[in-house]
Protein chains: 2
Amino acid sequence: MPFEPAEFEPAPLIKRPPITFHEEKPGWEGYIEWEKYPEKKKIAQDILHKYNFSLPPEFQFAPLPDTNPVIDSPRWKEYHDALGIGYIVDHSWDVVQKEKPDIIHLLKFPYNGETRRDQLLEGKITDNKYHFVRNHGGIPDIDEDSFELEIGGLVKSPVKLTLKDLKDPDQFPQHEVTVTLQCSGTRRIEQIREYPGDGDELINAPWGEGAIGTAVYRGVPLKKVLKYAAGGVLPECQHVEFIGAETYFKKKNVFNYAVSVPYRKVRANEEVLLAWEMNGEPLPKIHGFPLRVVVTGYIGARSCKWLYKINCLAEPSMGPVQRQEYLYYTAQIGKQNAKYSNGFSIQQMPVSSAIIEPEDKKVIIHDGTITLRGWAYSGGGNWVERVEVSPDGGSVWYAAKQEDITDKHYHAWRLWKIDVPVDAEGWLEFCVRTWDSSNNTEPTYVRSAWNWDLHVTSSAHRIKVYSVNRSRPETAARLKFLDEHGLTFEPLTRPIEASLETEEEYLESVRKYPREPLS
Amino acid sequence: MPFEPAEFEPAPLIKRPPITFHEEKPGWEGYIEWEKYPEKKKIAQDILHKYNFSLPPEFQFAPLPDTNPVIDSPRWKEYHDALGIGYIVDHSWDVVQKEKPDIIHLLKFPYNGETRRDQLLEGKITDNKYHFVRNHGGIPDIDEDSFELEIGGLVKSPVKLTLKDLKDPDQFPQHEVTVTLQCSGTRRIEQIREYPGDGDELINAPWGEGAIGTAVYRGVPLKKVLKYAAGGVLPECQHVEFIGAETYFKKKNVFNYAVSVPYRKVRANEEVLLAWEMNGEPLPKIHGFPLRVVVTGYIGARSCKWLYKINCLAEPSMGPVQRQEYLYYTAQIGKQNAKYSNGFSIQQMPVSSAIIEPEDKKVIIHDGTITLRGWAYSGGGNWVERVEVSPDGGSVWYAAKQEDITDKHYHAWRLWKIDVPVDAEGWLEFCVRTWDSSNNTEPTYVRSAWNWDLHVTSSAHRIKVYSVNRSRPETAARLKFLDEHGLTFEPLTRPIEASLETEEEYLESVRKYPREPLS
């Protein structure tokens, strides 16, 4: 049966599916509990199986549209409509427009939005209204006073905490940590352009260099909450699962968002935080208000938003985001043989970097030096030590000076700037690579680390720029000529209509060095 | 003054420009003589300078439209309209549709059309209706009986010949030669995609692999015509100029099409032919009826169509096609410093080749062997000796067997086929390189030979294909699974909605090799 959303939207209740799915509790709008109720999940699954939904968009073999939102796939809206909860999707888009009016909307729903180049370079801390967003479902609207967090599983004393409890400094010590979060899809567009992949029914967004951002988060270390509020974990506890209040779909099944990190990670310093504040402000709704997890050095997906439940487990979460997504395959694995068990789970993020300025394919008129700016980051407990730029595609490398790189933090990127000596003209390929505190650096080419799910594009980021070196006399003369004739150098491929050489000059030159040999 | 074509087109004579430019002689429609009349050229130039014509299209930084014709630049039509000869443009398009209905129309006017992949592989001789076309102006319509060819300049006896004279075997010996002609822009799209260039006001067409073709031409060697009809050349003659009956524009000046080749080339065997027959048929109008030059081993631009005049000269032709176009620059030359005198003239063509099958970005389901087909050519007096294909981007190379390559001709391509052993799956990069009779081979990457005018893309031609190796058991099992579920493997990036692994299988596997270390 093909899906017709009109059947559900403004229709009277009688025409709705036999069961409508109600919000869980007062003050929690857009939150429907699935994980506690297997029978409810089954009913939803049966409804979803009745319909043929729109196909996911085929964008990987064609240029992306020049629109904002770039991709407006109706598929997930249809899932919600089929369950009678389409209002969640509409509400989420309203929040996007309010909280993130100025970023690049890559995917309308689940919302994926990317920071613009100029916003990325504004400073080492990304403004809340520019910070990238990668959501996996609708944005719930949760009243702070009605909020409670449930902690269970392999803990000594299962417990429920209010936000007031968590924010009480007498109960839990508070910390501020500067943290870079990134999607493991950052820079995916480079993999898509060279080698499309990924048959996941989730639309894996065609991210550029802006699916990364840095903020100061205030909250309490999860380690302390487990210890003080839940009496500590039982010896069998090896993983900690986070459940968020979105509704999440996978292969016509419905879930709440669930992920996990190893307990060992939670135990280390302040590396896993339960946070309510971002850059001195309450968490924006789109970033998880009233409470989210912030896992330092890991893929952003583990920093669960709208956190309402923590489960201590012996094994990683069985949530689809944890076991079926964010897997890193080898180049020999693809649609022909991929299984969830033969990719490894992306948790810690590797060293990577990007050139943000200049932009790819720009003309740079300079006097023998080209300035580049960008970001560099390493996760997994490492930080950035050195940033190097090559003006020739990866043969000669120049290091950025330490004074041109922002401060080190344990868990944050460094923004960098470098002036590279450039004599050559025409198209040059610049690339950047970063060395981290464990001496890791980046693969050289996209090809070096292509993988079917198109994650972790950490190869040396490359741009091509057209170099025009004004310190060369012939170039200076041409620029002057253009100026005198009221012509501009750009657009690069637009012809110069004026004659550049007289017939006499031409003949003198070609007679001196003729095309044909003497004998 | 901006150009408004409506002023000229259906308007009464009174509103036309003060001078209209008349056809030269009865039976020669669409031919206007410019080269003999400097004063007429000056009047045309003055008219052209009055107008601002449409800008040339900016297609090099954006994907090409999915239309046929691909590029419909009005600029050259406007030039013709301004001189009151727009009917030539309309007539040319009529001829295209009649003589080349099935090829890819890259540029509507001057007409540039490319042979399709399936047409290229039909056989070593390209069918006349599929042979590529690169015109530089309108197609004249010349009555065979009114035709005459004028030979002058540095010859002993300037002379005029009718077609009947030329075809008379008692006056001149006839030859049939199998000749590959190609535009020096063949495969330009590879340079455009990686590094746009070329500010020429001529729209340099975004050719793919089909701007090449092979035909058997019948005609008389120019060497014999100069000797028997014009008494031979004078000692000062070093170059032979050909003038064709098109109207040609450059920087708001007007010309007939003029090019030249060295006299030394004309003297060698049957390397320069005056031809009236193509594959056993009279020359199609679009290919130069009634008479054209065929210069073996050279860029197609020298094989002047609608030839009506030959000039023997001490120096190369001063026609803009000869001195201002088809120049090969170094990578350090571009819009910032290019002059006509600092590129060298492209005459002989180098060794090059292309993979025509499979097409770039295709999925290939195979049993351990992938078959590729394509063309290989070398000009400049060389022929193809060996064709090699690499399945890994240029590290391991396999040679095609001689029995899988078409016959050698002195001046023609060879079509080849090769079965390459392929174990690997996922995206593979294949490339081809050819070795010619002088042991020349091709540069490895587009980057190796990028040049501002985007000519001679002779680097190893590359395709990416997605390899699915059915001889691997897991892949065979997946294909069977899809088949049993009524699913197809393609589109590659469309998800498989069915589950590929049970929860038990998943858990068994991840418990055996867990993500986290032991201690």
The other form holds:
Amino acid sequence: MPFEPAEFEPAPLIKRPPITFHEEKPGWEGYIEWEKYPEKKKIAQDILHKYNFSLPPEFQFAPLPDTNPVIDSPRWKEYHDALGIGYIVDHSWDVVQKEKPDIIHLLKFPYNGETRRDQLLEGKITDNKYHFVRNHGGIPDIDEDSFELEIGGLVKSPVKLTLKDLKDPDQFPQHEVTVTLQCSGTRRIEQIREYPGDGDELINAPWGEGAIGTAVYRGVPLKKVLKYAAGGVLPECQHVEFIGAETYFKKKNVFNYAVSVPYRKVRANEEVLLAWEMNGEPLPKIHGFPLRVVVTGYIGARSCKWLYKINCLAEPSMGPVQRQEYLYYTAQIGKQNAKYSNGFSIQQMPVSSAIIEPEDKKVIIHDGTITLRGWAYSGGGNWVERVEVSPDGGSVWYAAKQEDITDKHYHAWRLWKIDVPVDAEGWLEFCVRTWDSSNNTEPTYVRSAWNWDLHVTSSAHRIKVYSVNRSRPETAARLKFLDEHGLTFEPLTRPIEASLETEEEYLESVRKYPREPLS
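Now that we've seen the form predicted together with another copy of the chain, could you pull up the form predicted on its own?
Keep in mind that what follows is only the chain, not its partners or any molecules around it.
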């Protein structure tokens, strides 16, 4: 049955709100503080509840547009317009065009940008201009000299720090860490194609294999900042909350972006970094300038951008991104029974991998081997030990040579290459799986990884290719025939515009091997 959108009352003309929601601080354009002012949040919520906003776009039961931007969901733009802060939307797109002109604009606003396949394989370190982006709101424009970070909650001495303070090596030791950040929605399109799930208000973007990237971040370990600047944490502290300067919406309520990680993660010296530099350059605006959190081995959503406040807490953050989203459900949970409390919070990323070359449905003309390339990653401080590729859908596996895999890091991916022996012709299904340092590997099929929110597609990544083995005499003869007649093998489905054999060849064959029984 074709998809039919539900009927809804069209959104009334959005008028300028009766109150102006001012920016909180000079030099912090696009940052509006909501968490300190419950009465302001209430006014904003009352305004939002007056409207029926556009429905999120349907992209699971309908084809994805062949455009760039791929999806232009108006709902969040309308939220901003209703509160009189639509200028944040325009500014954000200006930043995208300046800093990320050449990647896939998967969602225009809030911006989700995916690295293209060729860009992924350029090197172990992803160039800043190609690194994927998963934003949850608009992009603020914060002046470095005006910036300050507030640290409070269950600490001995609440404190405010400037970026100059944080960069002072006499106050805090600086570190560089090579880190792969990955959206928990990486490869979500595979779940969508087989078994659609929750579309989400923000939309669960239909990511492919490019929602992952690796960079060298420079900053200070949060552990040291809490110790030296805030005097350490109180015994009751079990979690650390990060609050970012963007405006976030949930069920027509308004928030600042807030997430948290367990304090035990922070206690690991370099595993939670307050970073101001990415690949030797100041953080791009789109990646959180002037300061962001980098949480190694965790889903990218915990690496809060445009960080301005840290709270030490006894329990996880109550922000909706932490307690209502990024939840992993069993396959028996869905629209009929999903709650915020019956899925567990996704933190560490599992082992996963992807074939980047060749692309799905490619025709490969070869001499008995097919070369594949891709990435492999595991979170939680595990590293990739082995990458295996199967040419028959998962029965026979070949391991990539160690010299064909990039160096190991505690918190980063490894790029790999393998030459797989292939004799068979026609459609073949290749898949890849990775083993990490804790002997974890990937489920064989996507059905085993499916969950209602379509997170963490950790199953063996699969592609189908059409194999043409010219080491076979008949295939070599056909390819030579096409070349002599000025014809090409591709497109695969286009008929050959020449006779496939002479009448003499045909008669010789069918007389030698008749098609009908002799008696």
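Numbering follows the first chain given and starts at 1. What you are looking at is a predicted structure, and each value in this text was computed from that prediction instead of being measured. The term rigid core refers to the maximal set of C-alpha atoms that superpose within 1.5 Å between the two forms.
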Review point. Under a superposition restricted to the rigid core, does Ala498 display a Cα displacement of 2 angstroms or more between the two forms?
Key: no
Review point. Following alignment on the rigid core, what Cα displacement (Å) is computed for Lys512 between the two forms?
Key: 3.0
